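As structure tokens, one chain now follows by itself in the form predicted alone.
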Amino acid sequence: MSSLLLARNGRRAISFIGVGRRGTGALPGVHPAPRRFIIDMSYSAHFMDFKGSSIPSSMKKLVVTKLSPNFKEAVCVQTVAVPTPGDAELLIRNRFVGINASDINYSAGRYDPSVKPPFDAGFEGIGEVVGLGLSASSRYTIGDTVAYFGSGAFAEYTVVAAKEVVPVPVVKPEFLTLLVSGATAYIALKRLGDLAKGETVLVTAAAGGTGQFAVQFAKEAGCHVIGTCSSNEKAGFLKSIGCDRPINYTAEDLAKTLRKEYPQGIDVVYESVGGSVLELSVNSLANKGRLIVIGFISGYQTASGIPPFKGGTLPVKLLQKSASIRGFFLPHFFSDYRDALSSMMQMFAKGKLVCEVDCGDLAQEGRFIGLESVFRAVDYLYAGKNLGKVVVEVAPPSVSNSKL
């Protein structure tokens, strides 16, 4: 394992010569202090490798080696090394990775078009530190678990700046939903959405990874909340965590039954569909509604990303309701994330948080297990088949052997 510390990459360990060697410039008649380390190298196994769970020399990991929407074209799984952490970074054994619809808009290269192929996938994972920097070490130690949000989540081990990442009591999928998905939600709805007590809310794909947690925020909040999902299994859950009217718009007309019970209209909508549904969610703003959009995933499958939306008359319709429309991106409310991720960590270790995990146990081909997964879980987001957050586990826990 020191072998591996040492030249992995092409970094070298720090060493610290005292005197010249012989024959290179030695003083004569004065021997040369033995070369040695400034860490004391022979632990480094334990160093790098926490209780035996032998952190082997290569790894699979999915990389985007074309850009394309359709994922299974796009990307690919490779096996390559193992990474070594630098000096403020920690080597992260994943244990679950998140599923996110953004996922394809990220294949395409649709975030940053200077960014060309190849580049690694995913957003987000959870695990336990089996390797880290000298300055890391300050704040973690190995065994430490930790959940992080950035790129290259999708693969058996992940190197994350140690000031990334979040600190987490056990290794739980329930607390891997809250790094992207519940933080679009909290953030969302408290900076964009103005909630007041007593309005309407309504949330679309409420059932989904986010769907589910603006429910609950706005619920919190005393609104009263109406989500529309695909199953009536769905708006069973949607009633457990406080949905006033969920509606299954594949039993019920949506926008029959908005007008019907709620002729006043909506006075925040949380929508991530786009297309018609967006469309509608214009239509049924109350006045002063706001409405925001974190999302249009019934476009991100085609060519462009983008669902067909007839917006002609839009600048009328806001400006009769004096309503508005606000985008909503996570990267640009990264000065929120901190308090957001701690706030719902509290009140889900309170139990006042529902966090539901779909590691595909009800899928056909059977739960989510290990990397080459990703892709049905992918597939089986956008067939809207998962109730809650899609969650692949990418290895299950280590079993020691160590004898320390």
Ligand SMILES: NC(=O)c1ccc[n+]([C@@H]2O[C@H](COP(=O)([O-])OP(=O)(O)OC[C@H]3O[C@@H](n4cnc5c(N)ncnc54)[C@H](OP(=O)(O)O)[C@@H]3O)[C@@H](O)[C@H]2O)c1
The other form holds:
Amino acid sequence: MSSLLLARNGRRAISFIGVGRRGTGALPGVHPAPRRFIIDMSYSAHFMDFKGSSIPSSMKKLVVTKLSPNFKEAVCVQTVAVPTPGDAELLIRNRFVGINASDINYSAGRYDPSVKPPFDAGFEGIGEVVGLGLSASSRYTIGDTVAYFGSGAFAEYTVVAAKEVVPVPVVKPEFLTLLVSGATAYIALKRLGDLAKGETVLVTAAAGGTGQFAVQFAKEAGCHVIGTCSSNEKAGFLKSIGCDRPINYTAEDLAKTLRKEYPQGIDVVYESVGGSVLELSVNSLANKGRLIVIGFISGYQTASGIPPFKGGTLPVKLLQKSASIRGFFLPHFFSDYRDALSSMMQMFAKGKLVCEVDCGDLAQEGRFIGLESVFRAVDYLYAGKNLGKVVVEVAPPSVSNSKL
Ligand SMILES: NC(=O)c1ccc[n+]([C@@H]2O[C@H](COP(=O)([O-])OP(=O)(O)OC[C@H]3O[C@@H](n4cnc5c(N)ncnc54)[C@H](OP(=O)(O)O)[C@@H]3O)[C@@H](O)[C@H]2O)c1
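Next up, can you give the form predicted in complex with this ligand of this protein, since the form predicted alone came first?
Below: every chain and molecule of the assembly, starting with the one above.
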């Protein structure tokens, strides 16, 4: 895992080969800017965007100061100088940032145990370019709208290598849902699912950030899709995106329902919960079934991060059914990343993909606005309240930029 997470200046950089504007071309709906301004800010301490709206000298960011799966204990808000982009880097004013279940694995130091606090938190953001270095200006200009998957996203401004950003037509939180959540479902099912028309697919945490995409891609492949969730509202949402059999496990017994309604077993499981749900999923596999381990969220808040799993008879169970369990970790599949994003953006543009975003509008304390609300948003996800991808609005739209 750690070989793909390159620690540099205390930040984690993730390389997206060919995702930028050069190479195989722009993503659908993204039109290269007709002119390129050369604005070298790599050696400048103070800078302005060319439309004249000044960038403040200081900003807020979330920093992991102590390793813990308890996000509030691990992370604090710091006021620091706005960073200056280097030669091949962009300074991005974050408009929205995405919340991931793994934000607490990261704050617990489980990604790269060699990286010690303090380090920056947050995996993904979307916003506008407000500063850039000389070589980055050959591909980007001030005002470009971009999204990225890389560390340090929980900040008002983030410096990202130009080769690691994804140009987007507008700053919409829906695009943010595709970077990690959508890409995980798309690539995992494509590479490890071996889905065939008519097969039965079970998606756990189906109404969440990545689950919603697994449901839609499995349906798109002609499968019968079962999705687990914890409320009737989520079950209704799952129906609306094509899920054939939403199961609200707080209202009906998951094991009994699967046994009764699917006696032949499940062909493919997209499994995100772990522990007893993983055990049940293994026991529910059909002959030649495939179970993809996407995550094990039920254990993330514990000290070990791993929920208990009774695996003693696992080899027997797999052999008797010629079944398999396959692990998936997105950074191992970057060669598939650009195609996945391009395809999902096309589907979204054509209205064939629902990218449900939950900005906390129905949360007790209201919409997630401002960096401090990341704490509330993480709690909200772990309380199972989210419907779709949890997103925090860091800043209001910039008045000087018509693209926002
Ligand atoms: N392998 C990879 O590369 C990769 C990439 C992205 C995400 N993931 C994994 O995908 C899973 C979902 O992540 P996400 O960021 O998209 O979150 P999410 O699905 O948007 O939110 C998590 C959902 O899981 C359920 N949940 C929350 N806390 C739980 C707990 N303690 N025990 C059981 N269920 C709980 C809730 O749904 P209900 O209340 O409806 O059950 C909640 O809505 C996680 O396991 C994550 O690690 C893996």
